[in-house]
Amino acid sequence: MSIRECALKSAAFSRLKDVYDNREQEIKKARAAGTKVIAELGCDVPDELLLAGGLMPVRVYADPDKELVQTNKYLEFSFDPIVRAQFEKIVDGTYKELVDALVVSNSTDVIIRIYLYLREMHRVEPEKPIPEVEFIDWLFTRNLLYQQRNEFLIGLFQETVERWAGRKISDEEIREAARVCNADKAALRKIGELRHGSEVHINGSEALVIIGSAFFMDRKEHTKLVEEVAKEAASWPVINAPRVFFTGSNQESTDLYDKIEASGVVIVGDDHDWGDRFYDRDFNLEYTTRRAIVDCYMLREFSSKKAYTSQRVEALNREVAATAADGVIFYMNEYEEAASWDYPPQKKSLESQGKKTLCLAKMKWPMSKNDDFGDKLSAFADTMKGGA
């Protein structure tokens, strides 16, 4: 299915796609204008604090075409392949030229190890072109003791952000930045409604562009453009295809969604950090700022990387029900073990509800390295359409 002509004719969507396709252009513009840019590795860095300090947050992403010359010197081959490619851009000087600092959050175990490698490289090879690195060591268990510990950690991170900003950051500045982020999430929820409501007007690839462009541009501009797309998309043609939910590895491009939807299904929801999970929970403006940040990031829907299997089963059941999906595609890159642990009980629970499932596991990255799995997708799509 890919991105349709109706979307490409939209000026607002085209602007978002331009940012999504050319991710460094906005970074360079911001730095040329004197704005400090902070890269984020991991999905749990509080944008609200960075924006409050006048800084521009951007996501570290993998380049599938880059040779992993430096990475192969330092990292085992058993690391998540996307993270290995992200590491290459951090240590080969790419991000040293693009950003002022790097924040690493412990969103996954492998990212924690990446931080430890970077810290050691700073110590023993200070000449390496690696940005300054700050680490957020969140505690993800949901209890009062961990909440209090996390509020303390966010206080320390705020001090670092203030050093980068060159000034103190007030609570009102944080709340104003939170209003900007909340407004962006509200606009993205309108996109979500057009994606998994009773009529599907936005496909999975289009949604990835709309969501992912937020990671590389001014957040207020992003909100305005998303609002415009939501208004226009309400009149885009309805997509009449079997509805599937996608779970598993982060998708930093539309390549896989294009291939899945070309089989004749439409992806109406997903739970990875480059999809619907990004706008899952708002900053509560009635709380103190530190408590609100912790609440926003601790109480989002469960990620496979930071949750018990039982929690992931319940979370996936909720999301599949909310999107009215009839089937679920599990797609897991090789060496992503956490998601594979969740799969057996998730499959059992879904199939007990009459949901169809397809598991594509131990996949190579980028997608083009895999032996063709189109036959499996076609067979699954046929089953979704009522075939044998």
Given for the second form:
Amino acid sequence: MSIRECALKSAAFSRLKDVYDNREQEIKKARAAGTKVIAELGCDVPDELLLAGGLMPVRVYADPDKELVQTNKYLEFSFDPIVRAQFEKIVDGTYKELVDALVVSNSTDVIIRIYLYLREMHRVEPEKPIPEVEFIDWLFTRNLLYQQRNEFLIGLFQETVERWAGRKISDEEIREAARVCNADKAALRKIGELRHGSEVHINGSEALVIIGSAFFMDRKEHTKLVEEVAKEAASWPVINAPRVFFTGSNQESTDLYDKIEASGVVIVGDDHDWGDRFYDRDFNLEYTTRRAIVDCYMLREFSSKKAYTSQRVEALNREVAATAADGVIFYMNEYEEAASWDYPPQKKSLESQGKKTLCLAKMKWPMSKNDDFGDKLSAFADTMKGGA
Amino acid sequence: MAEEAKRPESQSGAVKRLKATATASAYQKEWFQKTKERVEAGEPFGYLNADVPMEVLRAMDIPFVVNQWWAAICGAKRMTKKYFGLLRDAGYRDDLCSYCATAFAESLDPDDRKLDEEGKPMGPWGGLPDPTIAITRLTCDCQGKIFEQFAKNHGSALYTMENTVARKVPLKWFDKVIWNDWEEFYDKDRIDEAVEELQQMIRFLEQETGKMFDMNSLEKVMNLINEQELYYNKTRDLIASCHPVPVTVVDTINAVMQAQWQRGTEWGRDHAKSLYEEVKALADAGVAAVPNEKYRLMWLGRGIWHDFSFYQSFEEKYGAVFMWSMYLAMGADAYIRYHVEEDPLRALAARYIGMEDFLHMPPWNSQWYLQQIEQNDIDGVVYMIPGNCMQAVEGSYFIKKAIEDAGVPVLIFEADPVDPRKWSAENMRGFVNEFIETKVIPNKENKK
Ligand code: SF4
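The form predicted on its own done, now the form predicted in complex with its partner chain:
Full assembly next; the chain just shown is listed first.
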């Protein structure tokens, strides 16, 4: 039986997949039950604060089939295509219907621009169906000055969350929410182990579902389901395929991973915000709440958007070693350029360690818009098999 | 026309008419050679991105070159094709961040400081000496990566500074109130943070160079800058009030940009003064840059360094004059900060944190352009968006809408300010010709 078949036989996985495939269903239920829902654009919005306020955090995601009527009007073409599609749903009323407010974290320069544009739209076109927008101006350079500023900014954000919640939020409530988030991350780490431990029992596609469903459902329920999947998956068959690490653009769906894994490799780890990076670092319960939030989000593994090239070279080396990957696929969407500056030194460093690499740059989004790159994947898989 | 024939022609094909432009060009070359001599003699040398508060290095007498200025020099020397080939050969993409990556690409050139068979330097002006220090601000996702690799290739120490986003966005920053009341204008915590950032930068420079920072020197530098920029303010106001204008952007962009990088020196101040006096003399004598001036055009975006003659292509046929660019106008409106004596570092912080906002954040950019359109009697706006720079994505929809709502037509196109490979002179001129014929002329006729 294939891993996919095993997974789909699992009630816990099926529930996660249902949430992953039908991302609005839990949001609608929560709102019907009187819970306020807050959309997040960017991966650095502290869920702990929102959960502490009794709010439900959900990730903004793109609809590949939606025509970009509003986006083409407001955004220049040099915006990352996924963000362009996300923007469409923010300004066409989709999210106004669905959520109570939107938080934008400056996880990448593109998203900062989106915030500035949304703020300006509120000013000059107040009739547009755009939710209230809040911004978190994180500074990611690792330096005490910026750490302290981040703590100040998180304090401001907490005030906004308290306004949305209609009450003050205590430190104990934040800690309690942090325990929930930490438990979820711990459960996801068990999945990670099954994905990149000495035996591989979960492939990249299934991992995306398991991780990504967290963005659209109650976090405690998510944790419970992930724990169950982890228990069951330990007895799923071992995947004997070349181990590949995926670095690059966010993958909001499993389409690309399905295609890559169909070529005969298994994705044992990744570094984007819809994958392993989500559970990279815990909230340290021994710290003051603001410091713990800043520590958790500022000191996660370096993202391709907010790090120097040398940091990204080291980060990728670390991740490839930790997942015991034999090869790396670099996948960069067109107009999502920052990682392209890291690529040549990363490739050089990996190849010096005998790792194989494949680079797919300037890719169109959604994936189906590209000329078929199946041949490149197959050739890479063949090399991997030859080298495995 | 006889007068035209005497005008000096630059490498980029444009005809320049001001002494101040020629003086600035000559000075920068001479200054660069002197800088090289200082570096060769063992002095520290900084390489800075344009948005770095260079005033600190000026006050510490650390010679430096500005990335965008140097990219413009490389562009004017037609080096970019070679450099992007070097990027490609080293495995980098050759279609990204051309403006900021020119010097990094140059750092891959083994011939940069060599002489050719005829004994001529192969790199621009003999190539860039190895900086001891490279500093940039993290105003986009790529800047830190490019600077880090540039620094590595040159063996320079890297220093980076963050960028914060304004929460408080009072409209009309260009009202002179900002010169005096900047404490009211910005979020206080942003200025506080920027002051601390400057202090850290000073400590870094002191440690790297062995030179000690002197607050009195900074105060002097800041005051010189205020004087320099006040001349730009007067020059801009003067040009705006002249019909026809005595000079065009071809004259002012180079004269101002080159001297801006020398801001905080007596030469910079004196040059700005001489520019003003020269323009005033032309205005007083009733000299017209384009005697048949009919339409006044605004240029939004970075300068087309490799094809300055573009700006002059519409003068004879239509009497259409590019008379406004941000280079002079930013000098006029964005730099001056009074009360320097109270706290020079805080005054500097209140200058540098806003530069990104003024240019790239709606509504500050759109509102300023509107005010400038009014002051300069602009009939049409040509707006170039660089296709490969996320930082320069600045809300073109809002800018276009604000300007068109005010009854002024706008032409937007994508191009690259440095890379001639992405510039079709014929197409671009064709777009503007069509814009003038179908939008600018009828719009002005309708207003009569
Ligand atoms: S995105 Fe723009 S500002 Fe940033 S490095 Fe590239 S060209 Fe420069």
